[in-house]
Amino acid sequence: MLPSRNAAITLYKQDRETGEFPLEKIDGETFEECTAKLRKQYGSGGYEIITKRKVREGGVLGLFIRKKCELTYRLTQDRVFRSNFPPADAGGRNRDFEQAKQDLLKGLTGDKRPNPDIIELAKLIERKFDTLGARLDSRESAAGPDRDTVPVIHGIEDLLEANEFTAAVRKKIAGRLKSELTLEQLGDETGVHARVRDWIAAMVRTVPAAEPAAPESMGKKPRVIALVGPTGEGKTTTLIKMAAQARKGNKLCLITIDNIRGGATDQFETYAKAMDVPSVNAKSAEEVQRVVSGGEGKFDILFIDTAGCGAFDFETMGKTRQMLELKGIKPEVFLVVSASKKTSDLTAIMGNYDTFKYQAVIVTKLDETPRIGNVISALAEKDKPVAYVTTGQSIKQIKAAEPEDFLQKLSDMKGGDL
């Protein structure tokens, strides 16, 4: 006959008809406590959690109600486990097990003098049992605490999804929380949020490459800055903003090679006259080269505005790239993208515009979107730095990018900052 459930050894078997193990329940003050009880009883594997729920018990007229957590679980393989064992004594032997063994031997032999062969068998079983227990304890210790059910980790994953971070970024951050933080640290929600904030900030690489250098550092050759990107991203407006900032202490020239968009040249010339700087409408690579070569010793910085084209318009990209291949001078190229685009569009743009070998990204229209996880995810996936951010149409609404420009857009969906 099999030992009872309250005996020192319990045998769990599959149901012959359904092929499944019976459902069991375990409760505690928290889900972490329930999981800890499971691991203490069964080790680090061999069972699956079916449901998790919070239950109410007790109470009179709606008062003194106690809440607790309950897990429903099922074993996943035939196993023999130690069950309901009190702690071992100082000698390492469990007194209840020893008594159960002696009672079993007496029952088998029918007298008070056990058969020597049965005694040897009992000792062998005991040694095997102790070895199994040691292995289970070792596996549990090596595996460490179970963090899969820690509420704050699931909360962070939901928060990141609400802020439009990609699944890859959410998985990476959740993995770091599980592997790098202790259970005690995970219990500090404010600390966890601060840690995640730091990790997100580290994903935003910034460079000062777009900042104009002092004229004397450039020698006789002018500095050439070109902006590229799809139509409608705000390239022309951004170029004018950059020129306005660089105007103080520098002699500038504005060049447009956008001969596709109707009215683009008139708009460009209007901006140039407002700033009182010369402008040129170049229709070929040779014209661009003449302006740049003629600017030696005459201009400190030349800004080039290019025609917009789609992320997959490789023909227009190729023509634009040829017009930027200058002899004797390597232009500093920056890719302009809008913060309101979805992640897949941003990654396609950043990847396909690699043909220009741009130094960094300029993120425009940061004020036009309530979520910024899409931009951070794309920058991280393509490993691109960001140089500038813009937040409106005013010439002054542009600044060198900082991680905080992106972090302040993050929300935990409860009205507070992450």
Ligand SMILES: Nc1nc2c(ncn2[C@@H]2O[C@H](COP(=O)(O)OP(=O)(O)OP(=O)(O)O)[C@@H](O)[C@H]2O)c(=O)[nH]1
Given for the second form:
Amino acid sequence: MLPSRNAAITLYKQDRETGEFPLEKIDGETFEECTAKLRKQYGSGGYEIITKRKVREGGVLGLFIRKKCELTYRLTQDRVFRSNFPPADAGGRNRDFEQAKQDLLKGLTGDKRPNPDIIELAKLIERKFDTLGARLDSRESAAGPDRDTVPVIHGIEDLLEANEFTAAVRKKIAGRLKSELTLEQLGDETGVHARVRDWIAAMVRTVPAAEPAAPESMGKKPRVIALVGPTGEGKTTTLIKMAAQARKGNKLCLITIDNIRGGATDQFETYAKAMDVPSVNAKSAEEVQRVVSGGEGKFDILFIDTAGCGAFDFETMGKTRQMLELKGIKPEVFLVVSASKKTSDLTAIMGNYDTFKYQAVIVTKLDETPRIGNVISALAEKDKPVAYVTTGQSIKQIKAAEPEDFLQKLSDMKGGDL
Ligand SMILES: Nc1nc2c(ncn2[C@@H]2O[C@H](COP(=O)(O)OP(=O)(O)OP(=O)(O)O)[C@@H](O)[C@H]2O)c(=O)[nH]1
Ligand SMILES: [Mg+2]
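Switch over from the form predicted alone to the form predicted in complex with the ligand, please.
The next block holds the full complex; its first chain is the one shown before.
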């Protein structure tokens, strides 16, 4: 099939530098009518819809105003080569193109004498044709606009939304499905789900949490582990859980610098006594420093519990940070956040707590929420690793974080390998 004069003009509209087509409009009574018109004109693809809107039409003094639907669209490069230059055998395509070029020259110059500008344009088109034709060949059926309408992609987007992933994450994953999977692969729903699970797993970066000190480090500088975070997220409970895990083979000391919440120190002391571990309530930066320095050679790990402060409570944050600025020892700081917080709160907390230079996040109360996309989205957006997850109030309900802890909570997502 050879290009018509209109098709040649369509080619002519292509931007010389970028190869892009200009934006065009089509209107109708309904959006369905507009799409039907587009399909009639161009077939099932080869164009992308940029905007959909309703516009007012006609009207006298505000009366008889009609609303019509309008689509803005742009032809895609595939369009030209798919419909105007359908793939042929190697010789066939060149023959088609030669003929098309001659038609184009005749059509646009109107006489037999070649116009140098048109010849230049024809050469440019020929070069573009070769490059894009080769690209089309290599992508075979994987290429093509139809993938925009593949139901499995919409299904995945809905699933991610139901799992509370942010719009940014949903868009990124849909984009990857469109660009990285062939139409055949997109037809395998289980495979698509497995692929998406892998991508989600890769968004959860984990770090080894506070492991027990190696025997050879005994008697050297103790490790100082501090938990910070907003009020009620589970700092104290988690710190006690961590201490209970580290107790075996390590000499511990528990320090609380939470002098804000009523009864906090009593609660802390009760836990420490139950574990038979010494505890101290430090009220100033000097006191913390004294306990830590005095702990050298005496303790392997000192755990510091802090007062809860909201993401925007910069005053309490500043005071707490000062108390953790220790001479000679750099505390390992973990940010404690609960899984049920919404993404915007989590990103604000993760961002504002950067002042503590925390090394990883501890996600608590995983048991309290059936959706986890909010947490995964925030971790990915802020590029923060996770060290621990906690799944209940009992002392044993803590574990070193693994992507699987989060994947398990994705509802309606199928498993399996590609
Ligand atoms: N369900 C569930 N509850 C938890 C978990 N971790 C902590 N909690 C509960 O959350 C509540 C608050 O825990 P705390 O450890 O006192 O929280 P905090 O961050 O120290 O609070 P402040 O000191 O007031 O800032 C308590 O009732 C805990 O039992 C968990 O993983 N799952
Ligand atoms: Mg507390």
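Positions refer to the first chain, counted from 1. Since the model is a prediction, treat every value here as computed from it, not as a measurement. We call the rigid core the largest set of C-alpha positions that still match within 1.5 Å between the two forms.
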(request) Take the rigid core as the frame of reference and indicate whether the C-alpha of K396 shifts by 2 Å or more between these two forms. (result) no
(message) Core superposed first: is there a CA shift of 2 Å or greater at K382 between these two forms?
(response) no
